[in-house]
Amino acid sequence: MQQRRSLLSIPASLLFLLPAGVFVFIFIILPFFWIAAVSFTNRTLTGRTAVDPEYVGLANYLRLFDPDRFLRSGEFGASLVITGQFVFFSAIVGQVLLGLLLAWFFFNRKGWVRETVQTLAILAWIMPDVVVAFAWFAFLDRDAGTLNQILSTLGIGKPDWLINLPLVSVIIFNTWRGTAFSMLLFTSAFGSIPPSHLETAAVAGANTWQRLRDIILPLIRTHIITDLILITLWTFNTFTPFLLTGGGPAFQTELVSIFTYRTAFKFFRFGQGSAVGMIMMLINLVFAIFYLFLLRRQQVKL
């Protein structure tokens, strides 16, 4: 009797997976290599170097590197010390801290102000880039912004939020939303928790400090780790802060991801524009193997 082949072979699961593979030949690896080759070349839009672009080898590199101009105003060294403060204090102060004392707050607590708020926490997660900036274009307006209008009428004033403090407007604005997703993530960590742990802290004294110190953050660990590799890794390629101040003023809040999009695809310098993005992929990799360094000592501990 002829054995049946299984369904579950595998030539049978390469043929399921052959469609999600064309997939991301063509939209990430192919991309991928092409932006490799453009970045040793001086291909532009326009111009000779359009149709037939020259290879000019680290050139690219050479000059964003460049010791006389790296941390010059426009320049790609003063784009990456802001993305550093932006994603520091955006990133791992703002949404992982502010996220994880959300979650802790809520916890174990009923009614409907903790549905409120996380309702709320989810909307400003979801919604669309464009309509969440321009309604907090309209909130931090100097003349008719609701913020300056709490503010003056508390007698404190009316500041230009995006004028004379644009880098601060960008963070407080990309923690308002991005923090949902670390609430969420701890909130299903603290529900992970065995209540035994807690009751006996309980009984033993031990105040809401000391369990959050002592029993919840050991636990919730390798949740923490986690949140910290997608929060640093989304923050630092975001491009959202671009359409409350397109990078100003002054370059005062251009970020990498900005200066990438100002280099290709306002002066059209393709070559330079593709050595930025493999910068950035660099630097993006440096991330994740550290948070993964992390991760794997964690559950090596225990």
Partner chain sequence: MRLVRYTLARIVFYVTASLFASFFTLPLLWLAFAPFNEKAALSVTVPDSPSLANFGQVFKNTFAVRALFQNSAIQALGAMLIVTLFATLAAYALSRANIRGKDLISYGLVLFSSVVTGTAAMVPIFLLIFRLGLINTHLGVILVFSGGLLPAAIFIMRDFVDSIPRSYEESALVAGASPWRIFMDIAVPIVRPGMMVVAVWAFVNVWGGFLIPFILLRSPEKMPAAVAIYSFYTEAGTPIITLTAAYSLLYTIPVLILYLFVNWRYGFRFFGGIKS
Contents of the next structure:
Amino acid sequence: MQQRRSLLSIPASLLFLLPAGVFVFIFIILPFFWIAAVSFTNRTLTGRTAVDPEYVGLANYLRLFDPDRFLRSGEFGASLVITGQFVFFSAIVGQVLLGLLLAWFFFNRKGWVRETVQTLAILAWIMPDVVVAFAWFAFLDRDAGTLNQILSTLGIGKPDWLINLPLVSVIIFNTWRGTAFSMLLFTSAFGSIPPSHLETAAVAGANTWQRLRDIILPLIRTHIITDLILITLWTFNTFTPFLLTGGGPAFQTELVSIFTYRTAFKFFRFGQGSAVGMIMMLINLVFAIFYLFLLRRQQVKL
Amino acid sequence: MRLVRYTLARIVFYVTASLFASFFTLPLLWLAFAPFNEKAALSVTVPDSPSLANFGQVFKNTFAVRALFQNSAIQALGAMLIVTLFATLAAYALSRANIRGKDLISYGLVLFSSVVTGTAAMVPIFLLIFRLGLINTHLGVILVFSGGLLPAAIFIMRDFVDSIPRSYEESALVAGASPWRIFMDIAVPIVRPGMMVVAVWAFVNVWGGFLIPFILLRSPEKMPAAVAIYSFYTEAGTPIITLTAAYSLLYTIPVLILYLFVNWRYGFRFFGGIKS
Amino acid sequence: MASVTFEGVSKHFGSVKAVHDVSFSISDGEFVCLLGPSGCGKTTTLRLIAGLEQATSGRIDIGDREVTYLNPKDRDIGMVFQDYALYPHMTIADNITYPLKVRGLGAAARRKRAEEVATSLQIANLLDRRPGQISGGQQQRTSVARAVVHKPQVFLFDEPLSNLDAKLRLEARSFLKHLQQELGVTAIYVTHDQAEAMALADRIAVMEGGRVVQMGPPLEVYRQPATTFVANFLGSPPMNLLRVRLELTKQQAMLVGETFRLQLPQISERLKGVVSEGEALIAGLRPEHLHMANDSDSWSIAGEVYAIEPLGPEALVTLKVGDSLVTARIFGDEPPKANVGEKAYLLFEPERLHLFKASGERIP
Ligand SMILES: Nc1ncnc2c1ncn2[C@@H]1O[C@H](COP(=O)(O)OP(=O)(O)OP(=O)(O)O)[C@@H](O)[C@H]1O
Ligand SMILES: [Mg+2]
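Let me have the form predicted together with its partner chain next, following on from the form predicted alone.
Next comes the full complex, this chain leading.
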């Protein structure tokens, strides 16, 4: 237990914390409870229920989970299923695996090839949402899009990506967009492995695959967990695919974030939208707690 | 035999690397060429005679110019200032004061802020800004962005503050400096790189953000570039590709410059947060 | 200039008693070294004086003021940190004059004082550089300059030489001693290097486990260590400590060791009434008080040669005596010629024999 004399007294530190504290309270803690409150009302943007919303109990939630329509296209259940597929394929299979692959591929290599590929991946990650959306719009265009020009040259055909394969498109798009984070995280994880560990294994005659499996992966397990959970959380909450497909066609790419938006801001049913937001937050909370639990078990210093 | 194997390995390496590179480049090719092509469509074609005419057209659109150079700039710079200043203050307190459970507080905040995200909390954030009378103001957008970014910013900054040797401040204490003085004279100059990193990160986040201004702003005079980009449409409702392309590029340039700056100055890597 | 007084001062960190019930008084202008092994509470004691730690109990005075609860800035002290704590973003001049800046002195006056102090510390040519651009020894001087710049009442040093290489360290040591005498300021200096403490201090306070076990002038502490711990800590190589038993008869005292019996006629008086017949004791022999002898006489110890280490002006001769090793410093141009395993004798000066109780306490 390190108790050192503090360099800042408690009253002074409270003053230092005050501005950020006010922000965090108003924009993070308050919304959490507010959304719970609103989700039990029939609040709308305009009309009588805007000024004087009524308490409707669990009605909003019951409606979301109404078994007759739960899984129907454009309803909450269908949206959850779509989000599940989206997260699994674009976050876990796409970003995490591709990021790991990239980091592994360039591990212990230097030079312009690595720099170039990494910079390209980072560019995809840091560009503004709407810009990449437009770029992908052009990229996926049926007749003129770069992708189909390449595919038709190879004689594979010209699918209309955003119409016929919207979820696949959005999944590839999101993989492309977010892989840089995992790549950077794993690159720094690999960098933290003492070279002697690998040299010992090499001397012992382990091949590349054995080294990855027996030495590297166990050593960077915490990084993998961190990455998996963060990426899952972010992907679950992302709104960017809306810019590419608007959730369509026919709700085929309507992630829960887009569903929330449509409920709350297309139809201005705030009570209903809050109930969806509340469920999103609870799912987020489960991820966050799960993450803390795993890190704790790993006895990792935070 | 060894030479053959070596050559083969090189070939496999370059082929794989080019596949990775193409995956990340191909979707952006259009953005590299279309802005300079007066007749740009959705296909990637190298313009016969590259021109800046599209940019000229963009600059004639006062609405779009204001969105980019005024609204986006105000919102991103405003949130950047708030986030950097307040995060530095808070990180300093969390690092240097004996507050019980301060590690739990800062870690808990980051996690909680990823629970209460902009997408999940759309409704209460809208209602909150509505109550505050800040709908359709820059301030509303700035405040909401700042609130969301602060926890992670504090987390990043703490790493920088924690790495200041305590003896620096102790010697200043012995020299007779007050806490505020120590903060300004010793801590701030030393964590300046951290403040730069946080500032860039906050700026890029707000600059590229779409959902929050989309929900909170009404009038075209306040729209940032992220929303204004949807204004290049013909009467018939189809996008004017040439202008959109040029505008996209203009809109991306600050992000590119900041990336190059951080990369040159500090190396683009992870700050704070994630380590084993 | 001021005295420093501790009265029953303790500092506990949870269950760790870093400093425990320490009392001492340091007079005006005195140079005191706090000496002891790692973790014995030296730094904590120093930080208590500086006000960087708050005492759990007890009272601290500087001059005629009680300072126990004062903030560091109100204690009028200058401190040199082990890592120097120079601010990387300030020039050497700004570093040195930071205490003056805090006190509101103008830039011109600060520059003048910086030049004055830097000149006396021979770093005047470095004033416009930054800490990263000067050597370790220069950094050390800069940090001393910053500690003296506002003419404090008390100087505090926390192992200021430990980051220097051996040669620079000797140089800096003489320099510090010179400076302190020139300024005549009370100085408290923490070190775990006994030679440094011996060389610098007017008085040494030896610490063990959070307590001051002995405090006195260096030679007194060296010649009359209060405990086996102090005896072992001062001197290099340290004092030889041998388990013995005392046989007291009416006429004489006999020290009986594993391989030797020594008669102690003259000193038997001082043992009477303090120790009892047959009591187990510890005999202490400083290596420089042992000489080579040719054969067994009544004050010699027999053993097998274990190692001979020539050091130039002297040689260290170690004998294996029973289960213990006994080291002697033998002065002379030629190291003694003997082979490992050979039988050899060490003669000691009986009046230089130290005796301790089995508990470690000195027998006067
Ligand atoms: N802030 C603290 N919190 C808890 N324990 C502490 C703290 N500072 C010191 N201690 C403990 O108090 C004891 C004395 O520490 P101190 O730093 O005074 O030793 P020292 O004599 O200066 O040792 P060294 O020669 O290694 O610097 C040690 O056991 C140390 O672990
Ligand atoms: Mg110490």
